[in-house]
Each structure stands twice: as structure tokens, then as C-alpha cells.
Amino acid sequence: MPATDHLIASAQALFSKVFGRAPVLGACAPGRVNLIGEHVDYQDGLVAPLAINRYVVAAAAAINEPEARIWSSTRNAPPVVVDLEHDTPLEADNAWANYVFGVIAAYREAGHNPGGFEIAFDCDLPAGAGLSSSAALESATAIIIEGLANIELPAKERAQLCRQAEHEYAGVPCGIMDQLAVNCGLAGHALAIDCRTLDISPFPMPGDLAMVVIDTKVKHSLADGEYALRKHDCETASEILSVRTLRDSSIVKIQEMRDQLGEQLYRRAHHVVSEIARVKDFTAAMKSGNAAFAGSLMNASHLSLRDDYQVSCPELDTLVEIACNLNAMGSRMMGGGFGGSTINLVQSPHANHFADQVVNTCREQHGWIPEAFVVSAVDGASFTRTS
């Protein structure tokens, strides 16, 4: 990945000015975007993300001290020690490291023994955007773990433990799209997801077509409890209809019901039912070559997000609205809502000039900066070289 030399070099100088010595292992985990399918991983719903040349990058050495010291840059502070059989979340001004040592106890759990280490994080790839920042620091934390332990798990256990990690320590019901995306990432494809039978179908991306991620740099407070809030909606809402989840429903199934759902159920489960829908169009279209279609659902999906399932914000519908004005093929948000990012796509050689004029007219026209930056589709997580 000659892309990311600097970042692993950058990397493994941290790990050495910190810890005092030389890395012997290294790690690189990418973010993702997802072109479509959100919020229905958790009701085992269809996805079609990618990994992208945005990455988390870890270096590591073993110790002979039963602990774990992790350091990232992202971070001014001392490292976190953490005792390699402690059993709980840990708190307060650490609470971050929880992404990484609940990965520690999820291999422990699972018969995974890697011994003591110190870690060292560095990173290109932005929290709070809706990049899976979270996933690709598990993701490295995991590879790291596999190294130290002389085993190398298939990546969609691995992607399972990450998972079973940010449930269990960092408190996020997330559903598993991120982590089998940063894993099972396939450079120039986005990946067709089942996320009941976790089956992953990589299609080409076209090469007359790029994706422009903008970021918002703002986070809402109302995000706080929001997806739980939206998970245990869509729960109570499969009870009600009788199913396993809302990927077993229908429009036609819950418009009938729209009486005993409610009003905010109902909303719920159209997006969820809908959404699923409009992925598998979506990925018909993008193999069909028809991108003027696969963008119209892109579109779709952020109105349905904005109106049935209530996650957008102001700064996500005023970047959706001046992209569309750009004559952007699809647009729409990303992630858990109320911030983070938007993902379009664009005819290739009009990308960095429509990121340049997203940016501009945000600021003439509201007085806000965003940042914009074209991705491309990258493998997965893996280890890295160490000098």
C-alpha cells in the first residue's frame, strides 16, 4: 500500500518515541463509506460498502508484563495500561480505549491468547465522520492481536469479534456492515453485503465514476442514544408484525398495519423496508452500468433517512442540496446521522472540481467550511512491513 508509507512510517516513529524502542509488528485498517443500505445491518438487512484509502495504522511490540499500554495520536496523553484480565469498560477520559481493549478481551474470550503488548495508533481517516473510524481502529487492534498470537483469522471472524468488542465495551449496538467492510475490502469493488447470512458479493467500481466524501465537522448532541433509540424502535416494530426482523416484511405488510405500528414505527420500518429494496436496485444498476439509476437511489435513500427514519440534520440536507444542484449523480448521508458525512458520486474527471465547489459554495452561501476528499475502493485490513 505505497499510499499509506508515510502514515506506517509516521506510525512506528510515534510507537518509538513513546515506548522507547523499535515496533516488531504493524497494522493497517481502512475506513469505509457505504454507497447505500444504512441503518438496516441490524435488522439483517442488505449493504453495499467499500473500504477506502483513509486508514487507521497501528505498530506494536510484545512485553513481558501481562497488560496492555496503548497510545494513539489522536490523543494528548500518556498511554492507557490496561491489565490484560480486566473485565470491564473502562471510563472516563479512557473510555476511548475501549474500542481497543474490548477487542484484547473479545480474542481472549475466544481462546486467543496474544500476551502483553504495547500499541501505538496513528491515523488519516477521521472520527465522527461517519468513516467507521471505530471499526478500523478494532480492525487493527485485531490484526496486531492475530500477529502476537502467531494465528491469522478469516476475516469475517475477525470482523465478528470487532463487532462482539464495540457491543460489549464501547456500549454501540452496531450491526456488522463496518467491520466485514474494513475487513473484506476489495480494491476497485464495493461489496454487495448480506448481513443475515454475512455473503459478500464484490462488483467493480466503474471507472468513469469517482465518490466525494464530505464532511460536515459537526456532531449534534441529539446523536447521543439516538441509534439505540432507532434499533429498539425497529425492534419493537418486528414484534409487532410478527417477524424475525424487518428484513422479513413488506411495504405492503406494514402500510396494512400502519394503524397498529404508529405513526413513528411506521416511519421506522418503511425506511428500514424500503432501504433494503433500493440496495438490491442499486447494485442491479451499478453491474447493469446504469449509474444515472444507481444515483436517483442514492438520493432516495438520504429523503427516506431524513423523513421516515429522522437521523439527517441541517448540515447534512444543505450538502445533499448543493450537490444535487452540481448535477452530482447520487448524494446522500452517511453513518449513524446527525453529522459526519455525505458520499456522491460523480463522473471521474469532475470529482475534484465538484469537491472544490461543494466547499466553496457551502461557504459564500451558509458560512460553513466542510472538507471534501475523493476516496477509492482498497483492500482490507492487514499487517504492514516494519523498518
Given for the second form:
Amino acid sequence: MPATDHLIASAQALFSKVFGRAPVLGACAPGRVNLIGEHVDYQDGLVAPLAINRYVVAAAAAINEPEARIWSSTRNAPPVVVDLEHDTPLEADNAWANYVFGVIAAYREAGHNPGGFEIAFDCDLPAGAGLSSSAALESATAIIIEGLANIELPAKERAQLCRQAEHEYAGVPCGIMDQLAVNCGLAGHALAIDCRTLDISPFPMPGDLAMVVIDTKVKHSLADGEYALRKHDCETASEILSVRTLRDSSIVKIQEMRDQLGEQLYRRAHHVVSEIARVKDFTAAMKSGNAAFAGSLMNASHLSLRDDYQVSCPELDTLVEIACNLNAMGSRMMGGGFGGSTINLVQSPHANHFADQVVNTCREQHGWIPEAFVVSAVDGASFTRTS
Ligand code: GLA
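Requested next: the structure of the form predicted in complex with alpha-D-galactopyranose (the form predicted alone having been shown above).
To see the whole picture, the full complex is given below, headed by that same chain.
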């Protein structure tokens, strides 16, 4: 089911208010959670994300000038206007619109010209919560561009153009997981993705399990720089191990090479190699109905991200600890780290109670208030009706 009618109607009304006429095209793109497989996508690893029922929604219409006029309900500002002929990334207050501008540039470079347009975005997907709001913004833009250019690219191709935008215009050297999850989501399913081949095998989410996202509401400033450093560590470790990426190594090999790697690179490689093995075991466990084992692998993933990869933070560790004490089946940090959210696997009937309990315990014992909500697996980015 696409974004709620309420959100689609809201984006259309906002478009009309900002641009003074009705929109002609609409798109919606979901956020994503990742059940397991963190910081492995840029090492050709395996991941298990899914698209969730929180969205970025766009309403748009063509114009005759070679410009894009970009407006978002999340910014209290007039539209950002970009010249389509002049492709330098935007700066300062307008930098957020690079996620849009970058997608236009990527499509143009691939030979697809949407012409000029006006676009308004609305969303119920929080930004900065580790739920891929940037990939959703890129993907909603991509769908609109395809509508304007009268083309429909395969979802994987769209995902790759969106990632190119993120690399070249937002300056984030991310992997492909987020854009694939947002574009290839399947209702009721998680996606087992091989980030080397881009092969996607959906597997059903059992009805008796629920997913609870708990947002720390913090983002530590080192997040972006540390992401690039981790990626660089993996590349250096791969060179020392003489493999293309850490996907091609093994625990035995990195143990043999521990001295040559040194302690830091050993730990980084240990996380990536062990995490890829956990994803394999996790998908097998989910398919065979062994949710308890799947959950224990999520817990192990968190420890590996905390101790070996060192991308967690005190707030994430606190939420995971509370969740484990409340008997979540599995709980772990999600996304790049240093803030954002945890993903928790719990028995469906207890999901709302669990969410309340985590928030209350955190408030009472630690003095800060996270935000918790239950999510479900939905289809990937698509056009929406316009009225
Ligand atoms: C961010 C990136 C992804 C992935 C995760 C960590 O979300 O955009 O490509 O690397 O971090 O798993």
C-alpha cells in the first residue's frame, strides 16, 4: 500500500500553496530498516533490510524554464531554485536540495532529460534517525524525473543512480543498501541482498513478529567522517589480505594475518567477515522459523559494531541494553551509527507495550526520552495518484 492518502493529499496541497497551481505527478518513497548486515554493503557483503511504512512524498509539475524549483515541508524557507545547465552542488542552507539536484544530474548524465519542474516534498519519515530519509528523498525525486521524462527504469538501476547522486552531490561515500531497500521493497517481506551481485531474495516476515524502531534522537557530529574512515580501514585491510573486498576473506585468514593487519584493522575486518556470516545464518533462521536464533544474531551484531567496528554510542548501547533486559528477541543499532535508531524484534502482541516500556525505562533511569514506533514491511518507491 502506498503512503497514506493523508500524506499524499498533504503534499499535493502544499505544492498548490507554494507554486500556485495543481501538481501533475506524484511519487512516494519509503524509509528502510536493516534487520542485520551493518557496515558490510561497501565490502560487497550481504544485508537484510526492508522498506517501512514511513515515507517521503513528492508532488510535481513540469515548467518550461531549464530549472528545478525544490521545496520541502521540513524547511521553513522558499523553494531552492537550481539551474539545470549549471551543475555545481549547492551549499550552506540549500545543501539539503543536493539530494534532489544530484539525482537530476545523475539522470541527465545517463541520458535522461526530465526538463524543468517544480517539486514539493512532505514526509512522515524522520530525518537523521538512521531510516534512510536521504535515500527516500532521492528515490521520490527519481520517480518524478522518470514520470517527466516518460521512462520507467528498473528499480535496481534507479537505486544506482540515486547512490551516484549521494556520492557526487551529497559527498557521502555510502554503499547501495539504502537505495536498494527503498526502491525494491516488497510488502510483508525483508530482502536478503547480495551487495556484490545486487541479487535480491525476499523472505516473508513472520506475522507473529513485530519490528520496533527506537530513535535516540541524537546524531553525534563524527558520524560522516568516521563512516569514510571505516570504509578506508576496510580497503587497507583488503589490500593487506590481498582480496578485492573483505567479502572474499574469512575468519581463519584474518586470524592468520593478525600481526600484519595490526589490532585496529584486525577488528574492522573481524566485524565485516563475522557480520556477513551472521546475515547468512539470520536469513536461514528466519526462513526456518527460528526467530529466537535470528534475534540472538542481531544482539551479536550490535556487540560487534560496538566493540570491533566502534560505530555505536552510549545512547544506542543504553537502548539495546534496556531492550535486552525487557526480553526483546533481538536488538541492535542500525545504519551508519553514532546516533540514529535501534531496530528491535519482538513478539507482535507485545510490540506497543515493549515500545512504551523502553521509552519509560530510559526516561526514568537515564533521564532522556527516545521515540519508539512499530513499523511494517511495505513495497518500494512508486508513483502515486494525483487528484
Ligand atoms: C548508511 C549507508 C549504507 C550502509 C549503512 C551501514 O546507512 O548509507 O550504505 O553502509 O550506513 O550499514
